[in-house]
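To begin, one chain is listed below as structure tokens, in the form predicted on its own.
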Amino acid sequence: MGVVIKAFRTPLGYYVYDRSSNMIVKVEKEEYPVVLKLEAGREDEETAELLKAYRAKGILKENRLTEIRHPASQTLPYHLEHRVQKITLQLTQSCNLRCDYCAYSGKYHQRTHGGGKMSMETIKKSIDYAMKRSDGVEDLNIGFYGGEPLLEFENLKKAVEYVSGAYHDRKVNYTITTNGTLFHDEIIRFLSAHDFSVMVSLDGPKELHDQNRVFANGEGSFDRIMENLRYIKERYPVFFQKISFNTVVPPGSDYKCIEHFFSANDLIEENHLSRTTVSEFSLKDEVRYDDRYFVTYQYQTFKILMAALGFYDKKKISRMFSTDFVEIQRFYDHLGEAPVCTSCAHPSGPCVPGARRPMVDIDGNLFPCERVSERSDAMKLGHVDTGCDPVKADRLLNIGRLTERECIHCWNFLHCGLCASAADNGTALAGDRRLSYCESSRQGTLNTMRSICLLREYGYDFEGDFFDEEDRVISGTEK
């Protein structure tokens, strides 16, 4: 079967990622050409000698993987019936905005704007469904989604009141994603009283935000949102702290302008900020980000690394990128864990569909989450009246079986982020569709590994508040 490795370089070092141990191994410069031969599957006396030396250290072992099967497959029925962690209710498919890149905009296969909304009967059934199937978790998260969910504020209130009455002994957390245009005192007081976590979509300064986030009549929504936010911060400062912001960065955006807006805006300077790009999954036309996006991304990563090394003021890191260091830390923390050393395993990526964060559409149909296509039969797991189909859920959980041959030999196996949505072509699950996203996933992993190694080379000790004390980047000649 050979070894499954990935060789890479940094300005100051030579490395190989070993899937069998899930470790990054530092190699000598003269060894690197031999490692490249190993990566290419070429065997000779040099590679045999190198393998012998490294296997004595417990690394670069033979690939034993022969079958793709998710370890949660055996316990999937239990998860579906007892460990539902979050349920998202699609209160409405209507929205008062017509954002250009919205999943309901018509540019995606899965949704379009419509007048449909969830009835109270379906809302209660959805809550009952989740409550009955969450006895194995400490608390349940109920999310409200649309469209614009605050268009259905009366039903949202009734839903929360139903939970308080019928399930007063259960611990429930509430979340909502909103465009921020419909806030008024009654809504604010209600969300605050029930400790809602609120995500507001805000894409930067007025001239950029209003390019894509407009009302149905074509007018921009920026002024309305900012007016609402100022009012909330002044009148409800404690609730304002529970508001986080997400900015979607579409192709062609001026990153510097967006960054300046969020770094210089004293209204939202202390609130959590996240960034996303336009989703490619189920998009009718290809989305392309230009070189400006990638250059900016690399520059921001450089500033993060310089800040970690003490050569740059952390306060000057873009708020849109400040959480990227957390991802580097998370990756580092998992190095050395769960290596691929068995004959049966599954790539990272899929959550447990139907249990981790199922969404219920306006008609009561169950889907793995709110991000997937509602028009794809492959993504429809069941109905709140009948429950999840374990066969369909298992198919999504084991999505790697579609590309088994490629996954068995992929070095990114443990760090792949592709779930079943990457394989959905709108009508069925397709292996070629999934494979089309592999290179992007591998490149992201490689960039993270290079960042870790660069930090080591320049003296970062990976201890203290950022990383565990155990060093998980090992030297091939010392350990």
Second form
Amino acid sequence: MGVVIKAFRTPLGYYVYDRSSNMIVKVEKEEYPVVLKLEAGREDEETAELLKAYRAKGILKENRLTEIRHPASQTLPYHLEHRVQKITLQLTQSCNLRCDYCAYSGKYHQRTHGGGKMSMETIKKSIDYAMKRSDGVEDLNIGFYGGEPLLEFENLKKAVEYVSGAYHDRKVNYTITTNGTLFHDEIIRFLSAHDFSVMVSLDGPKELHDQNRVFANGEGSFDRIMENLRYIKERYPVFFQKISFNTVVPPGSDYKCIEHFFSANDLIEENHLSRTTVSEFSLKDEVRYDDRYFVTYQYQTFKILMAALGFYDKKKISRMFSTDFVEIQRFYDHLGEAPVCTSCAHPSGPCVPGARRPMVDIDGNLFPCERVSERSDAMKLGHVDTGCDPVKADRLLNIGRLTERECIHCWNFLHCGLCASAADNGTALAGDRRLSYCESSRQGTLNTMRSICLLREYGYDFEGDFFDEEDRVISGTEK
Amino acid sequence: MKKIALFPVQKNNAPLARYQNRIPDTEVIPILAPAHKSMAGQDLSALDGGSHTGITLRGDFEKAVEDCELLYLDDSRFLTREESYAEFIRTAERHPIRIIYARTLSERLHLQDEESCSQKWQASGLGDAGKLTAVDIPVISVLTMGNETDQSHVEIGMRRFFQDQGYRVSQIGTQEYSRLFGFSAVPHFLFANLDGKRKRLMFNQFVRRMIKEEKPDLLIMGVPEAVMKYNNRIPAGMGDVPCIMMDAVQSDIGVLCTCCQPYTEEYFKELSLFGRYRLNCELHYFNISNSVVINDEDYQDRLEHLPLDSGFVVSHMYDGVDADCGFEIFNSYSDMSSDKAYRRMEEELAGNPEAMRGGI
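Would you mind giving the form predicted in complex with the partner chain, to go alongside the form predicted on its own above?
The next block holds the full complex; its first chain is the one shown before.
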């Protein structure tokens, strides 16, 4: 079976990542060619000797993995019955905007904007469904999603009132994702009174934001959003602090310009900010980011590493990228944990579908989350009337079985991150579709490992406190 | 018949309701936390995953406490807001009811001079004798790998078994409600800011005093806190209290309670050796609880558990382990499997003259 490893270099060192121990090991320059031979599966006297030495230290063990099976497979029915952590209600499929890269714009294997909305009966059933199946979690999270959920503010209000009445002593956290164009006093007061966490989509300066985020009549939405935000900050400063922003960076956009907007804008300077790229999953046509995107991205990463080493002022790090370092730290913190040393395991990536964060569409159909295609039969887990189909949930949970042969020998097994939606080609779950994302996933892991090694080479203390606790908490929430 | 309201009923205190027939003239009313209200009206087994009990879970706090004389208020991770407790306390106080608090809850709510039920044997007067003295009866220690391992259920179930065989049992329980069953909880000084040596000597005296008074045939010693850290990010108590107790009182048998996971024989062998060298007691008995540690989250800085039921656990607890491996692997909620384990302990102790002599 051999070993499953990945050899890599930094300007100052030679390393090997060992899946059997989930550790990065520094190797001597002279050993590196032998490690490369091991990685390629070539065996000779040299590799045997090196293996013997490493195995005496408990690393580079023989790959025992023969079967892909998620550890939660056997207990899946218990997860579905007791561990629903978050439920997202699609209050409406309508939206007052027509964003170019929206999942419902017609560019995805996904439904398009429609006029349907969730009935109060379905809302109540969905809440009952989650309440009944969340006795294993401390607090339930209820999210409101759309379309634009604030178009259905009356039903949103009734939903919260229903929870307050029927489950008055249950701890519930509310979240809403909105385009930020529909706020008014009543909405703000209500969301504030019920301690909502609000995520507003804002893509940067007016010229960029309005390129994609437009009303149905083609008019940009930037001015309306900023006007609303100014009003909220002035009149409801405490609530304003609970608003976070997500910026979608579409291909071809000027990263630097976006970055400048968020660092120079004093209106939202203290709010949490996250960034995403246009989702590739279920997209009909390929999405391509140009060199400018990658150069800016790498430059920002470079600045973070320099700041960690004390060569750059950490206050100058882009807020859009500050959480990237926390990911590096997390990766480091978890090295050595949960190595692949059994005959049966599953690559990282899939959540427990139907338990972690199920989404209910306007008709009461259950999906693993709001990010999957609602048109995909594979993703439709069931209905709030009948519950999740455990067979379908198991298929999504064990998505790695589609690519078992490749996963068994993949060094990125523990850091893969590809969930079932990566295998959804619009009509079925397909192994080749899933494999098409492997390279970028592996490259991401390799970059993180190189960053870790580079930081160590320059004396960075991973047990220190480069980012304070608050930064980590924010990132944790975001994750 | 005296009625005791138990709130909120949860896995670690459910044995108080399940074994209420062991408390003379007492009925225990289990009342659910709001998070578990959907279980109201169901049998207690829906909560603890054990066999059917005929005891109904209640969700109506006010009505349930109405005709109770006593309310045992426990600490719960499902009631994270202190004001929630305040509300329930106010509701209870509208009735002529005595409230006793779990020690940890009392500390959390900053209550002073409130009644705690945990101590039967007082720690006062325990001095520094300067040496450890042998405990001259067989001792079974019940240890844990962490939370949700059904440790308290093992403690009470084992008590039931040995009492039913006619033994006089002295006991130290990990749960605050132990005194309601007529035995003491782990003394508070073990958690106090004292040096380890002093704690060992005091605990040794504490047990000696108990044995002298109660003249039992057997001591069942519940040992709180995990015997080892889970990992560097979840260190728990680093196994300090178990080490202190196991140093202070030599155990003849150690039972380790752990969650349901796909274990291997090698793993149990390692644990057994860990017991020998760290806890002064080789471990051959392993209770597999009706819970599993959830490991589907990529990153977690605390442990989350998923409730299972006894049927599932019993059918999987020997997966990956040979039934003839020499270790007794059992599930306390399965009478067949736990009685077999307790019977083997009885035989082991009966055939072990050294155990009968005790000695450190």
